[in-house]
Amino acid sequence: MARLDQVITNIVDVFMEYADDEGKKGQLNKEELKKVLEKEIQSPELKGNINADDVEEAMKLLDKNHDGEINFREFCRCVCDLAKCYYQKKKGKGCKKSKGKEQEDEED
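Form predicted on its own: give me this chain's structure on its own.
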């Protein structure tokens, strides 16, 4: 399997594994999100940006529709933000924290 194929299938597989653990099927609740962050993010560069110890803050950043759970779209946004952060660090630039909805609305 090609590398990008693996990345895509891994993102889907990780989400489905944790989202179907407890709570609503197809969504991550706080406990499921905490498990994902603890087990699936090991890189120190990335752990500092979304941290399992601060699940409340992670939920605020990720839960764009404010329903208390993370759907697949919100999860993908998180993975994309982490990828952008890693890319910036590889280029020697700092990583920008994700913006909340209020900041995004102000910029539009």
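Now show the form predicted together with another copy of the chain, given that the preceding structure was the form predicted on its own.
Just this one chain is shown here; partners and other molecules are left out.
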């Protein structure tokens, strides 16, 4: 399996597994998002970027209609944010924490 195959199938498999676990199907609630981040991220280098506060903050940023749930598109955005963070680190830059849409848009 090529690397992007793996990326794409893993994102989808992880989301479906946790989103359809309990609660609303096709949506992650805060507990489910927490579980995903706890269980599916193990490398200390990546783990260092996440803590419980971030889950709260991520939910607030992502959950636009305030129903306490995030959909697949929003989950992808969350994974991308972590990837951007890791990319910045690899390039020797610090990881800027996303504070909202404006910063995301102006960021390179």
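Rigid core: the largest C-alpha set superposing within 1.5 Å between the two forms. Positions refer to the first chain, counted from 1. The structure displayed is predicted, hence computed values, not measured ones.
Taking 2 Å as the criterion, H66 counts as shifted between the two forms: its C-alpha moves by at least this amount when the rigid core is aligned. Superposing the rigid core and comparing between the two forms gives a CA shift of 2.9 Å at P44.
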